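Heads up, the chain below is alone and in the form predicted on its own; it's given as structure tokens.
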Amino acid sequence: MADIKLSGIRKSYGSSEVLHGIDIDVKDGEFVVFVGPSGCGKSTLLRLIAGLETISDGELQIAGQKVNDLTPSQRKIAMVFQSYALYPHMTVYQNMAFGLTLGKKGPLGGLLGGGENKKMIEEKVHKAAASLKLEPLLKRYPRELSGGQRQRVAIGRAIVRDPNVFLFDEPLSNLDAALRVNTRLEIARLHQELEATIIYVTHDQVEAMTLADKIVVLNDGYVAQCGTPLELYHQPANKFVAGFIGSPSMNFLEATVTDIGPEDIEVVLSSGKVKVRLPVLPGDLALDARVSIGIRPEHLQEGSGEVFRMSSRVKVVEQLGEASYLYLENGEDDPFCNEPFCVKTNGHSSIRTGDSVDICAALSAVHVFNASGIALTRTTTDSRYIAPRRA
């Protein structure tokens, strides 16, 4: 396998630049996921690595070699597409073997030219088919397969080529929920077995969190943050990452700074109902500065205590069985102008639409972002609480 290094990668279409100086290091054997909203540039970046698009500026290295000017076939990569891209007139076996039969040079070239090559190809196809549970399907055609089976064939076709790098472009987006889970587990298992370098593009942050060794969050052609799944979840660098990672997404409340200490700040929510001291380094904040307070739904609970707390009225209740989601008025002048405030509670909750509830959270679970959306550094990583007080 191989490591990958992207240095100052830019991509322009005419006068419009869509990628703005991307710097990413992918280690040998690492599973890296590019994630972000539609139009953020993640698929374009993958196509640049594959050689399907030309790089406008910057340098791309695979296994220490600059590959900017190499063709896709010369980069020794294999790509799995969202649309499967199987040949309908070929069997599963033929689809998986096809990439090994092309070309006249090399030990795997020219299927028609010799028994030794044919035997090698058969061994590779059957080994990949066994790992993907495709052996009973090798004589079938794509039209005779389910969506999940077709995707496994596309993955198998990539495996038999022994590439340096596997590239996946939203491979599960065409599958239903159950098949997505099963295929995701198959991809995770294959990564462990092959110890392969994988770059995986998705808009589904659940896939990103469960599969990745490292996540690269892209936004508007820039890298918003890069780190392990738990780093991005617990320590988002900015408001965009905080809101994108997590399901349901993080709640945000607007507040104003009313006092600044050496290692904490006091804020009052825009509703004027809650004043609280938060253990963060204030940086360049000034009195009366606007900040955003972020709290994840799963870090909130019913009740009150010596922690961040507020009261609100329930607008909508979603009951999922194992959990219930309470959507509350967020205290702003127009609660539904933006996103309502979400609380994840247990599935046995008796709260109904229209009820008033008290909710609270440990201050260690509260995130603070300045007016530019940059996270303010916490002063502690322990679980100490600081009691708030009402305004």
Ligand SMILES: Nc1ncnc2c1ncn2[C@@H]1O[C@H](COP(=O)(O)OP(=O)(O)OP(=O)(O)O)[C@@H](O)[C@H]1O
Contents of the next structure:
Amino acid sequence: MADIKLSGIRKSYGSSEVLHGIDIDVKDGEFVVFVGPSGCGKSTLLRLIAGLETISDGELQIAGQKVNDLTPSQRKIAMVFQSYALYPHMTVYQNMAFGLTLGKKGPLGGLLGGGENKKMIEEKVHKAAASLKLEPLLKRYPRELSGGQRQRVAIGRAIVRDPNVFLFDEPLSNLDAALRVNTRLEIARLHQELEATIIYVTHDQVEAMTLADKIVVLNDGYVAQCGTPLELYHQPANKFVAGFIGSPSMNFLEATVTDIGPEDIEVVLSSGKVKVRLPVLPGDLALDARVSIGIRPEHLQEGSGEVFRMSSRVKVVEQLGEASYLYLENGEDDPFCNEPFCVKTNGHSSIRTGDSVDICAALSAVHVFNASGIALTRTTTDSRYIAPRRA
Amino acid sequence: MRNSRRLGPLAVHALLISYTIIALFPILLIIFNSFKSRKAIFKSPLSLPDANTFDLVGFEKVLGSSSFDVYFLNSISVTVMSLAFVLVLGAMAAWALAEYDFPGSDFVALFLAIGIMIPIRLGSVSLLKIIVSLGLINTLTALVLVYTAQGLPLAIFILREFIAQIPDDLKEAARCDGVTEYRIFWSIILPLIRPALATVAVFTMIPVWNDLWFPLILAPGEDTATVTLGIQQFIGQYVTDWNAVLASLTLAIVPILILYLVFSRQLIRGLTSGAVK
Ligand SMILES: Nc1ncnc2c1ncn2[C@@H]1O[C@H](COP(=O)(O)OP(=O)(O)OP(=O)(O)O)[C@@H](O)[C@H]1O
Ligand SMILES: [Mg+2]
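With the form predicted on its own done, generate the form predicted together with this ligand in the same format.
To see the whole picture, the full complex is given below, headed by that same chain.
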């Protein structure tokens, strides 16, 4: 059992606070991914959990025990570093066995070796090496390995220790694209095999979406949202998460509330030309309040449907084969106020730069955020636009 | 363009070669002349020994007569002991100063920096008093203690810089693995700073081996004299036995040369490659 519970975790460096009270629950065997933009405190949070930094305030529990003041090894965690951190003067075998020679403390604080017996260590290392296909490399030095192989050694070194929790800090960011996909699958397989609790830091949302049981989105030292990948995708709690999850990211339009019903609101876009009723609970929204409307590129289509029957000129077309992204321009007649408005169409679309297109989206695909960026609850039951219930 | 580019390395090499010749010339002179007869030394000091002038009388005198083996042993044990202390203590202190933030660490670092700037010989009188009151006068221990103190500041300064360059991830990975701080030091830090240790070793041992000052004031006795002191017995007020002096100087080069060759093999290696990234 290795549940992890963070309550009110804070971290300050000198007078500047970088984590402002983090609460997260991680269940035993869960794969949790921390994502967020650079500098939001992901690595710091991971290092706090590892015990490499002291916690300024709050409580960290692992397996029901408060571990704030325990050393990393007492917490029974294993960390895989972005830089791999292999010992350059040791072979792959020695790298993997190094932490094991101290299972029990020998004399002089383990200086003279002792501890776990040699055979057991050999067995463990070979087992881990086999599962990572490292066996032919055991006698090599880290400088004689490729990036992907080094990464596997680093993971192997964590596995042999049989920890309660695995911590990964951007383990794939030094690998090239193809290798990244392979290693990602490898990590997913390992998680199933080991049934271990894993906390994984990344800024790559594809990694986050594909690997995670649960994603924690961090923004500027706060938890922006915490949930399953599909929950974050379909029911973002705020504008930050809505914009962060999904690629290309969600389109936002500014609008003003013109009518408030019991289970829907009517808004007019800032151009003044488009007026629609949206199926969201108004909460404490007032008339004339400014709201943001969010629509994902993949929920927009060519044609004229329920909402936003608008035409606009296409500024850029990006053809990816299976799909094309149209970036629309601010025309006279269109309401798109800020960034380029992105629409995902099918790959054989014949639309070219400069063409005029009509686009539309289903009402239930639309997100609404109030002036402080908090999402209004959507009432839709359309299964295409909401996350499946958790089992 | 092309000419000036060519001239660059040529000029540099010319400079270096002439410097090497100037630096090596006296040493070669000592070695040549130690194999010549006394007459030949004075008649043509610059010529190589030939069949007529070749003479091993100096070596015979040095190795046969006096207690030169004792001097050699003294020099070697003082140098090796001081070297060991400077390297082990220096590396440990450097690791402590580089890795841990403890109260007074800045003061200790400053104190050591002062040790680099002020030559230890300025304190000779007080050192002599301390050694006398410790009852260590005329012992090799006195020399080892003084040389360790002399070598430590620079050793710590250099090693601290190197230790600071070892990526933090390596130490942290070891800590996550439950490795004790002692073992991190012995199994990770020391192997990685081996080139720096070799540099420090060379810098430390040469002045110790060549020193005449402290053996003269702290351990001038017949049993504790070092090679440099021992040679002095051939240099008299009226007569100097040049054959013996040159022969003993030539012999004195050998051990230090061997030590240097041992360490210089370490100097070249870049050991950190493959550590991270
Ligand atoms: N030792 C430190 N001293 C002071 N500030 C620090 C220290 N370490 C990190 N910070 C600050 O804490 C904040 C969070 O840093 P952190 O390394 O956790 O970011 P991150 O989310 O991992 O970013 P990235 O994706 O770029 O790795 C940053 O603003 C950083 O400047
Ligand atoms: Mg980071």
